[in-house]
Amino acid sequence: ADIISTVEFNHTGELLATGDKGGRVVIFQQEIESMPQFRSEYNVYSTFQSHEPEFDYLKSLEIEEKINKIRWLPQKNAAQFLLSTNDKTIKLWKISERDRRPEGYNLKEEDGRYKDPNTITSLRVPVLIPMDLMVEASPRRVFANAHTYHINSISVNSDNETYLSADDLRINLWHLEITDRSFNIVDIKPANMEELTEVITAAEFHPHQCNTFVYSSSKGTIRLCDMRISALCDKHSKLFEEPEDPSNRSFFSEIISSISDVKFSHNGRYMMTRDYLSVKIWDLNMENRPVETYQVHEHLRSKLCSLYENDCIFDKFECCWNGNDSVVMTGSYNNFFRMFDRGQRRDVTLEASRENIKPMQVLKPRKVCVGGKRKKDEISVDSLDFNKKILHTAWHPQDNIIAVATTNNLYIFQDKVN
């Protein structure tokens, strides 16, 4: 139940939310330290149960409580709002602080019992008195019954009043105030399910253009749609696809080309996609090939057969941009995660594990050796642990602070301050 299933910073980076397999959401708050070198100290701010296990009696299916995605809404007042979703139901949560309570009621005692009206002889003005800070999470909206298949993505629009939710075959558009109806904007379900050749794997709104969104497919294509053209966006405006190199063709080509995550850059010019072995950066103005391709774990290409047998080949790795879009990050196996510096064309492999980590210790770059003689600090590709994997990562929107989720641990790293 403690397995972390999603990680997300809010728009200022002050709060970090994680969702887990048991349906819980844990929010961490950044401590404002007097010493700037400890600026990434995050402590638990609020914990609440977002989803409970349910049972679909019509289909005789259990709906698990696992949180698939969390998305923060931009802050408009003192409270914070976030959307969390499991496979079927999306909820809008309000997280607010209370540090005062009313005292001095006229019609009831302090313990809540009502007074006999005949005993009231004078009128008191109730007052607010200070109390210990309480953080309350309350569900404000429940968006249910709109998805036949499992929800894999939610994305808040830049207009801040609508959002999309995507499952394997359809994408719906919701208004944040309206729970009883949504608009279907993409439907790729064939009339005959035997003709099904691909599914939707991820979807996201453009960060600035409220009419544009993209969705990726299990065939390795990304479609960009414009909601101004028609109400149902089954016909895409752009199709991003890289032709396959025939020399690399194998039995596993189709599986490893499936895109597990798609993310727009903050400036809205590029988008990044993650497939099983690589991260690709696409310029929205060029559809025929990516402008940058980074190999995440090319050393696994020779191991695809055993990865297929233990089902790891179907793992869905996420990817993220740093605040100014100059570096991208994604996870790998053996609790390794990779960073690629786009300007300097450098990359680094780091490890998140308890064994070799003390607080404030500098991480050592790791190297995987493929065949040949292994150097002292390298790890052999045969000794990688495929049960230890980093699927979920997040980058602070302003600072070089990253959150990395291993199976049931959350690691927070920051760049070294001299």
Second form
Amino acid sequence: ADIISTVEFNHTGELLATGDKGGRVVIFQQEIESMPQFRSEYNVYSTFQSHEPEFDYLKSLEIEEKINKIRWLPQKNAAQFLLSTNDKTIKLWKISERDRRPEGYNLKEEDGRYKDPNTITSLRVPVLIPMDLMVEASPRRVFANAHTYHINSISVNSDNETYLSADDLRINLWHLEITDRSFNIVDIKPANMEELTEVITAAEFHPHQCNTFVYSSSKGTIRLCDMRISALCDKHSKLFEEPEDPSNRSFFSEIISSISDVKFSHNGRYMMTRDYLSVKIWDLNMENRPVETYQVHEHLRSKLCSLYENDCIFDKFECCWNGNDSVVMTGSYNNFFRMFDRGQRRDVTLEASRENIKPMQVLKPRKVCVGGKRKKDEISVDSLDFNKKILHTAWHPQDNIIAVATTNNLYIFQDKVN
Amino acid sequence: MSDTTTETTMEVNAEARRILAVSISKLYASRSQRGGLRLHRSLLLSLVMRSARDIYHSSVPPAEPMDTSPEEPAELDLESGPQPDETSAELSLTARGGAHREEEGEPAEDKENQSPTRCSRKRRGKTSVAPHFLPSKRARLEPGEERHAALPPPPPVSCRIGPAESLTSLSLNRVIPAC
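For the form predicted together with the partner chain instead of the form predicted on its own, what are the coordinates?
Starting with the chain above, the whole complex follows.
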């Protein structure tokens, strides 16, 4: 139940939310030490139970409480809002601080009983006095019963009023204020389910254009849709697809081409997709192939059969951009994560682990060796621990601070200062 | 030279069978997963099984009865609907039955009309020839009891929501794309 299932910074980077398999959300708050090193620390700010396990009596099915995604709303007032979702239900949570409480009521006795109103002869206005900071999370909206299949994505629109939720076959558009209605904008369910060939794997709104969103499929394609064209966006405006390399064909070609995550760049000109072995960067103006492809763990290509047997081939890795879209990051196995610097054409493999590393120590780059001769400090493909996987990573929107989730732990790394 | 070709074909054939067996046991295991059947995962499994099945059938067929026997139980198993004790038969169906399923039409309506004796004869034959394909031993039913098995109380989903929504009751035949 402690297994982290999603990680997300808010829009300023001050707050970091994690969701876990047990339906809990834990929010960390940044505290910056100005002396001596401008170091940031993230400490627990709030913890609450977002979703509980449920039972669908009609289908005789348990609904898992695992939090699939968390998305923050841009801040509008003193409180913070986030959307969290499990397989079937999305909830809007308000997180607010309370550091004062009213005191001085003259309506109650010492023991708490209400005084007889006839005995009260003066009007006393209570005074707000400081108290220890209390952070409260309260559910403000519950968006339920709109998805037959399992929700895999939610995305807040740049208009700050609507958001989308996507399951395997449908995408719905919601208004943040309205819980009893949502509009279906994409429906790829075939009339005859026997003809099903692909499912939706992820969806996201464009960061600036409130009419544009993309969704990725299990076949490795991405469709860009414009909501101005028609109410139902079954027909895409753009289809991004790279022709398959026939030399790489295997039993598992279809599985490894399934896209597990899609993310727009912050500037809205590119989008990144993650499939099992690679990360691809697409220019929104070019549909026939990605502009950049990065191999995350090519050494696994020859191991697909064993990865199929141990189920690892079904792992859904996420990916993220840094604040200025110059570096992308994604996870791998053995608690390794990879960063690709697009401009400098460099990449690095790092490890999130408590062994051999102390806080404040600079991470050493890691390397996986494929051939026979293993150099010192390298790790061979066969020694990789496939139970230690990093599926969820997040990058601070402005600074070089990253959050990396291993199975049970959250690691926060930042740039070395001086 | 023909020996090496045959050998490679045999290897590929064996590999395909192994993948098929692994896939079936995964499908079987996914039934008991919390949260119900995952459509995406089931689809990917079925794609792998289809590739493996195609490779298996396209390689030079050794004289094994199992190549021919599944064709008929494919029709029969489909009609009996999702049942815990028929899972393994149905699952091996789904590995092979893509093309044949096309002619089936609506599975639910023929549930009651299956000849139980025909059912039991085919199942026994298939299972005894290739037990390694099936994930686990399942209860054998006597011919008399087969009739009861053929008339199960329909799972709630297919009654009320209709065939299109019955993913959650292991109608994996729907998940598998038509060839």
